[in-house]
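Single chain ahead, written as C-alpha cells, the form predicted alone.
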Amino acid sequence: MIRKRIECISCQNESCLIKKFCHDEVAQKFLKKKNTIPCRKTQNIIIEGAPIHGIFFVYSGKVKVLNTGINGREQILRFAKDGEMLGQRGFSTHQYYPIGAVALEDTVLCNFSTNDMRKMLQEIPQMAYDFMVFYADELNRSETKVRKFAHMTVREKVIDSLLYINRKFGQKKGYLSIRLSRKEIADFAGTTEEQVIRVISVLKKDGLIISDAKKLGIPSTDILKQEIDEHHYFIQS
C-alpha cells in the first residue's frame, strides 16, 4: 500500500475535483498541505457521528459511505471509487459527521482540512463554481433514489442496485469487480438479506446473473435493464 505523499500533478485520477486545478497557482500554496492517508480493508475512514476534520478523496481504493437507521441498521447511501469524495455531507455548518464510510479493500485517501479546503474554494471561484454543481448533481440523485425506490418491487431494487455496482466498478473476468456481501447489497438497496438472496436465486435460475462463491456477474446488462425500463435505469454512478 502506498504510504509516501502523493503529489496531485501526478495524480491520474482525471475526474477529481481538485486533479483539475493542480496546475493553478492559488491552489498549489493548499495542495502542499494536503494529507495521504492509507487505509486497511474494512477500517473506519470517517466514523458516523466524530468530529469534522477535513474531506476525503479516493486516490485508489473502494470505500463505501453509510449512515445508521431505524433501530441501529446500517444504511449504504453510496460507494465510492478512485477520484471521489467523501465526507462533503460534513462540509458545512455541521459539527460532526452524519455519515460514516468505510474501506472496502485496501484504500489510499487524499485528505484536506476543512479550513483549507474553505479557503481553497473562496480564493478559487471556478473550483467553488465545481463544488456548487457537484452538490447539485448528487442531491438529484439522492431525490430521485428515494422517489423511485418507493415504486419499485424487491426484485427491482435488487436489479437496480446490481446495475449500479456495475457501472460504478465494472466486470472483470466475468464478474464484479468488487465483492459485497449479501448484506452490504440489502443496505444499499434498502431491503433484508434474506430478500436478497431469495432474488438472487432466481435471477441465477432465470440466466440473468451468474455467480461463484462470492462472485456475481451480469451475462448482459441490456437484457437485466429490461427489467427495469419503467424506471428509466434512474441510479447514476
The other form holds:
Protein chains: 2
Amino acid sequence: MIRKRIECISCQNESCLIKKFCHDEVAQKFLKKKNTIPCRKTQNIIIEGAPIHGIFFVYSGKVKVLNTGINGREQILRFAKDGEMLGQRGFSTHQYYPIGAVALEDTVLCNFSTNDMRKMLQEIPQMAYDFMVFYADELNRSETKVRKFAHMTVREKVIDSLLYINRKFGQKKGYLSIRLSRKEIADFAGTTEEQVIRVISVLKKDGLIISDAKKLGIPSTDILKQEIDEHHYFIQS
Amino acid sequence: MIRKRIECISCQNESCLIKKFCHDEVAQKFLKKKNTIPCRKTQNIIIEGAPIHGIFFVYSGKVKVLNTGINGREQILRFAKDGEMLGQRGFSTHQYYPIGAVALEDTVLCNFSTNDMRKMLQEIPQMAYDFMVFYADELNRSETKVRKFAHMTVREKVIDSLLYINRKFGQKKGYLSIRLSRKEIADFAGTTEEQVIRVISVLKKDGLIISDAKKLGIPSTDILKQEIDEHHYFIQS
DNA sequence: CGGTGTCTTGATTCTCATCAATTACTGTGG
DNA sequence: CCACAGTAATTGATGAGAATCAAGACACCG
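Could you switch over to the form predicted together with the DNA, since the one displayed so far is the form predicted alone?
Now the complete complex, all chains and molecules, led by this one.
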C-alpha cells in the first residue's frame, strides 16, 4: 500500500482531469495542497449523506459508486478506476454527499477540498470547461441508463452490465480483470441476485460467457452486443 | 406567435444561464449572433440523431425532451420551460443529438451555434463554471431517476412523476398548468398508458388528486410525498 | 472439520405489460 | 347545431416476466 504523497507530475493517469494541468503555473498552489489517501478493500471512501468535504480522484484501484434506499437495497450507479473522479457534486448546491463510494480493492485517492477545487476551477478557465464537458458526458451516460432501466428485460440488463464492466475494466488472460459478486452485478443492473445468476447460467450454457472459479470471461462481445442493439439502438456511452 | 428577435437585455427569465451575462462586454458579440426561433405545438425542435447544430434556450413555452428505442417506445427524459436549456450536448464529443425535443405548446427559442457557444464558454470563465454546476445538478437529477426506475413500483413512479410535473410547472386555479396525455405521463414515468390510467383512477377515488375535464389537480402534495418518502428517502431533485 | 458467506436451483406469488373492447371527448364539415 | 370521424381515455381479462421465498451446494477460512 502506497503511503507516501503522490505528485501529479509523476502520475501516469493521462485521462485525469487534473493531471492535464500539472504544468500549469496557476494550478501549482492547489496541487501542493492536495492529500493522498490510501484505503483498503471494502472501505468506505464516501459515506452517503455525510457533509461534503472535497472531491476525490482515483490514483490507483477500483471503486463502486452507489446509493441506498431505506429498504436496504443499494443501487450501484457506476464504477470508477484510475484517473476517474468521485464526489463530483461538491459544486452544486448540495451540502451532503448524495452518493456513497466503496473501494472494491486497495485504492489510493487524491483529495482536494471543495474550496480549493472551486477556486482552481474559477482561476483556470480551461479546467472549468473540461469539467463541464466531463459532466455533460456523464449526464449522457446516465440518461442512457434511465432509458435502459425503463425498457430492457432482465436478461438485457445483465448483458448490458457485463459489457459495461468489460469495457471499463477490460480482461486479463481471457477473464474480467475485476471480480464482482452476483449481488453487485445485480445492484448495478437493477435486478436481483437470483436473476443475475439465472441469466449468467444460461449465457454460460450457450457459450457466450465462460467462467473459471469465480472469474467471468467474455470470449467475444459481438453476439452479446448484437442482442442489445437489436432491440435498442442506443448510442453507447 | 412572436416573430421578432428577442434581446437578452429585455428577457425576464432570470434563471437563464445566458441572461445572467447580458451586460457582460465579452458576451455581446455572441448575443448579437443568436437566433430567435418560434415553433408551434407538437413541432420537433430537435430531431434525435440529427447532426448537432447548436444549443437552445426556451424563451417561452414548454418542451419535452425524449429519446426513442427502436421498438417505437419513447422515453421522456425531462420537461423544460422558460429559461431552460435544450440540446446541451454539443460540447461533448457527440456529433449527433442523442435526444429529441418536441414543443408541448407554442414555444419561442433562442439558438446559439455550437461554435459560438464553445467560444463564449472559453472566453467567459464564469459562464463555463455556471454551466458546469448546471450539468452537475442535472447529473444528480438523472442519477436519482435511475434509482427510482430501478426500485419503485408503478404506483410510486406515477405519483413521483405527477409531483415532478407539479413542482416544475405549478398549478393554476387548483389544476396543473400543463396538460399532458396519459401516454406522455407514462413515457415519463417509465410505464404504460394503461397503468397510468389505473393509478390515476385510484388516486382520484381516494381524493388524492382531482380532475375536471382533462385537467388534473393536486389539492395537497403532502400525503403523496409521504408515500414516496416512506419507502425511499430520496434527496429530491 | 464445523461454520459462514456466496452461489445456485426450483417453486410460488405477484406485479405489470399486453391485448381487446368500450366509452368519452374534440374538432371538422355539412 | 348536429353527425361524423378520429383520437384519447378507460376498463377488464390474460399471460409473461420478474421478485420473492425456500432449500441446498459449494468454496473458503479459521
